[in-house]
Amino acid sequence: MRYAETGINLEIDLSTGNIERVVSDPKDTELYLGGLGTNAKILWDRVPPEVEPFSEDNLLIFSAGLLCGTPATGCNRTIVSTISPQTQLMAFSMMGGFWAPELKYAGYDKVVLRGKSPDLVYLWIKDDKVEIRDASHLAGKGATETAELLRQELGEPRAQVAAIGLAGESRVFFASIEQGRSSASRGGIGAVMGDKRVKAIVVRGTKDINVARPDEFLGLCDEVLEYIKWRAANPIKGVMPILAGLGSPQEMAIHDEKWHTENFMWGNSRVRRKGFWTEEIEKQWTETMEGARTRLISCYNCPMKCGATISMSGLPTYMMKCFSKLTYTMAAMSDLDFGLRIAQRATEYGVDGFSAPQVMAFALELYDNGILTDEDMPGLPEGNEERFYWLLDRIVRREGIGDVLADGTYWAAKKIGNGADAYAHNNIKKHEQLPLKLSMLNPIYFLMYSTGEKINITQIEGQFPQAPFPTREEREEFVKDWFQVPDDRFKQYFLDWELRGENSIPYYPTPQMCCDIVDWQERMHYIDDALGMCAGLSSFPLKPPYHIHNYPKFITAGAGIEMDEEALTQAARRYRTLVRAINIRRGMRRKDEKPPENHWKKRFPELEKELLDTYYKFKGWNEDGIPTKETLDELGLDYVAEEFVERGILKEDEGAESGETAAE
């Protein structure tokens, strides 16, 4: 018997209409855990680097994490993986809600899509019944609208729907997959779904999931719930509100936006508005938010109310999560009322809430500087907010200048030319980042931004504080109950970290310490992405209920796989290295791993080189960022080493050739 997982993947060839139920290899679960880990193994095996994102041979994989559907609190993430049209690298994005547990209850761990449908279709999965159905009547419909129409059509009000909007149908490079209370947004995953001509996947399941040791597993779940209650009554002092408690994050529950509005960059990631947050602004924004927010809501089996239903007058109610309440507002230099209104349309269209506002602000900056003209943008409205609506509508339809902008700022700048490259200044590996630009180089964040395969800082940072506390006494108080650390040396790193002096940024933490910290934070995110756990209860917040010490127990009691901290660390390292190997095979190299030139005002080239050198060595990679043959063999990835040698990426003596960046 398989525990926690069903052991069945649903394989659908959209070109032929063939549907297969494939038994997965339990050995792969032991080695790669599930979710992101086994997704990476499938992509490595079946999608060679010559395959383009919009090829029939590219796969789109929807995976429930290993512990999804079990009683583990907050374990509900769907991990969607493919090759990104924007980065040309592996994309993987998580969405919460109810879809992944529903897939498990229907009897499947993954839905693997290959080929392309000749017509627009949707998939209907109800336990053993799996059908490919005509979706021509849904063409051009919004993502939320599509979900509701399909529930009515099928007579299944409790069915869970993952759908694309018009942006996905138009293959916009930053199109998302929307799913009621969450979305898979980064990397253009929705564009691949649209290219495969799949409008939605609807799931309803009524089966059971077995756990290996029920009493032990439920006891662990009780401990997590008790800790969540305790933490709610005892928030962490001295940190910003969204980090004081648990959640993913609790952005929709708070009104104090002083830190974000004064430290994030406005417009096209250019302008920092110190002193913006006044009592008048706080009063106005609070009234707007309280008037719009219908209620706070949770995902499957989770007490944390991280999202909110938003109802703006004259618009349908929609669900909003995290920072997207600010991104459109700040891109347009407008107010929260505008931000909440345009976010409703953007959600229906299905676009990434980080990339879309930046792309539009980028276009308007080009227009203001004469690089784009009235000839490029005929009919552009005079009003600031109206311009954003105008651009959004054209991007999702790929009309006129929207056809160029739909590829994201990196590719759009290359098509536009005439100096437009200088305005596409907030990309890492061709992907728009959060508009967070500061003064002094932060060595920890330098490594996370540079080397993160997720290409999204909020999915890399986490359990180590973002900055030192002002006094030694405050730091000592913080570490007293910091039991989540993998080793007590992390407490010492933090105790010795000061705002000024020898032990301050950028030369403290030292490069070796930074490697240790980044590796720990990254490890926790990768474990979450394999198990299907919400980052808001594990890898993102300070002092979370899930951590490196209790996760092995959950895996042992839940999946029946004997696990300890060392084995779990090794497994996470294995599939994290496999994700990197996929990208290395697609051409990614050291020269791609750098934050934008203006990310920090004060840069330290020699230190940055030392940081990258030290981190590569720490990870077991060579000087060009390629995992060495020794590292690959140690992790049981000898098949990767063999192919790297065959392709000339590695030599038998473990040297490497630089190669070129992913195909442009």
Contents of the next structure:
Amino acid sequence: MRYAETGINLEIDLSTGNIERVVSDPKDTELYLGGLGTNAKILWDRVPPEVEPFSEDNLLIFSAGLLCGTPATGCNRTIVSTISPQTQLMAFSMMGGFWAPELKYAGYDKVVLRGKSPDLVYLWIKDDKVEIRDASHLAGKGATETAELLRQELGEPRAQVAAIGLAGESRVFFASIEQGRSSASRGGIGAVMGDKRVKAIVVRGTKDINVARPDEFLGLCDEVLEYIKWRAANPIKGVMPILAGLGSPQEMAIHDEKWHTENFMWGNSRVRRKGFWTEEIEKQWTETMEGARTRLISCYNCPMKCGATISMSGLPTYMMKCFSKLTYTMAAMSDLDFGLRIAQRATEYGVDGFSAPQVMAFALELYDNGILTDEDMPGLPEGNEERFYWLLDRIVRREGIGDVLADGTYWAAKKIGNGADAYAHNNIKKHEQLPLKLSMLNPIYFLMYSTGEKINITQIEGQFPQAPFPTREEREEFVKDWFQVPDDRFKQYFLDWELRGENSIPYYPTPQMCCDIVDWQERMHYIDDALGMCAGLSSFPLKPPYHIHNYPKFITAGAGIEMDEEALTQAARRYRTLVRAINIRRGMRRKDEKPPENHWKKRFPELEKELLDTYYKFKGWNEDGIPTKETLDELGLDYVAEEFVERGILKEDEGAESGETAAE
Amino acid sequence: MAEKKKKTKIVKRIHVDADKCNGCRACEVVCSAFHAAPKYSSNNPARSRIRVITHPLKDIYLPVYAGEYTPAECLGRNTYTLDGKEYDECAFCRASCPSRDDFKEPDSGLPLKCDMCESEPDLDEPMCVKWCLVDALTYEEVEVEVDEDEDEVRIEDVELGLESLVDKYGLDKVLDTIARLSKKD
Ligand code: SF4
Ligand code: SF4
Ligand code: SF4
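I would like to compare: after the form predicted on its own, may I see the structure of the form predicted together with the partner chain?
Following is the full complex, with the preceding chain placed first.
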């Protein structure tokens, strides 16, 4: 019997309509766990670098994590992987909600889509019954609207729906896949779904998911629940409210937006508005939010209720979570009422709440500076807010200038020319980032931004505090019950970290310490993405209920795979390296690994070079960021090494002399 | 007529505060896991004895407990509007009923009924309550006086189970099976 997983992947060829159930190899589960890990294995094996994102040969994989569908609290992530049209690299966006467990209950771990359907279709998966059905009547419909219509049409109120809106159908490079209160937004995976002409995947399952050691597993779940309760009563001291608790940042519940509105940039990530958060604004925004929010809502099997249903007068109800609360507001230099209104339309269209506002602000900045003109934008309204609606409507239809902007700021700037490049200033690896511009280089963040292949900083950071605490007493207090650290040396790093003086940024933590810290933070995210765990209960917040010490037990008791910290760390390294290998094979190199030029005012080129050199070495990558043969062999990825040599990416003898990979 | 002797018994009560429900379905997960054999060895919300009816866009969040089995569906049905929200037909009904899939084992179709987590030794509180951290479900035990001669063996429960089997498989099949089973002993 397979435990935690079903052992079956659905392989659907959209070109031919062929549907197969394929039994997965339990060996692969041991090596790559599941979710992101096994997705990476499939993409490495089956999508060579010559395959374009919008090609029949590109795969779009919807995967439940290894522990989704078990009683593990908060384990509900769907990991969607493909080749991104925007970055041309591997995209692996995640979504919470209810879809992944439902897929498990239907009897599948993954849905692997290949080919392209000739007409718009949706997939209906109900236990053993799998159908490709006509979706012509859903063309142009909103993502939330589509989900409702499909539940009604099928007479299945309990079915879960992952759908694209118009943006996905139009192959907008930052189109999302929406699923009620959740969405998989980064990397333009909605565009790939649209390219395959799949409007939605509807799932309903009524089968069992087994765990290997029932009592042990439930005991572990109970511990997690107890800890969540304890943390609710004992928030972390010395950090701002959104960092003090568990869950995704509680943007729907918390009204105090001083920190975001005064520290994040407005417009096209340009303007910092110190002193913005006045009493008057606070009152107005609180009223807006209270008036809009009907209820705080959770994902599957989780008490944290990080999302909310939002009803703005005169508009259909939709669901929201996290920072998309503010992205439209801040890009348009407007207020919360505007932000919540336009987000309704944007959610139905299905666009990434980080990229879309930035693309629009970018376009208007180009217009203000005469690079885009009235000729490019005939009919552009006068009012600022109207302009955002106008642009959004055109982008998702690829109409006029919208067609150019639909490729995101990087590619749009290339097409527009005339110096537009300088305005696409907030990208990493061709993808829009959070609107943050800071003063002093932070060496930990430098490494995370540079080497992250998850493209989004919130999917890389976590665990280690973002900044030092002012006094030693506060730091001592913090490390007292910090049992989540993999090793006590992390406590020491933090204890010695000062706001000023010798032990402060950018030279402290030292490059070697930074490597250690970044590697830990990244590792936890990669483990989450294989298991299907919400980062909000694990890799993202400080002192989470899931950590490197209890995860191996969950895997052993849940999936029946003997696991300890070392083996888990090794597995995570293995598929993390495989993700890098996929991207290296697609041409990613050291030159691509850098934060936006203006992310920090004070930069330190020599230190930055040293950081990257040290980190590459630590990871077992050569000076160009390519995993060495030695590293690959040690991880059992010799098939990668072989192909690297064949393709001339590595030389036969390379890596032998590159020395030790830094100790764990 | 001689006065009936009074004694007290404990009534278990779960209070549902639907306003606090966030739709997470943790209650369904743990109920189905608890009733798996062996205990916790599997879970499957479709087997749960509590069902959370959700319709987020209409702000409907309604945990409903499985009650009695009924062989025939009601002729007259109810729909409700509460606080301006329209609830589907049968939404509040606890019956395991031929008209719907709820409260039935998905494979055999046998009826499910909330047993308040019958267990030896007794649980401190029902599993669904324990796992509902947001207090949409809370548990209390209240002492009430009852008549002495109130039947202790709940023969109706046995009858009910049989009845449902008869409905599903026909009387002959059930009688055959019982005959076969008793021969085995
Ligand atoms: S912590 Fe929040 S985002 Fe994460 S699973 Fe729970 S409700 Fe969803
Ligand atoms: S566990 Fe509580 S909050 Fe979650 S669905 Fe059940 S009743 Fe609602
Ligand atoms: S009280 Fe027990 S049996 Fe009844 S629904 Fe809750 S968990 Fe299930």
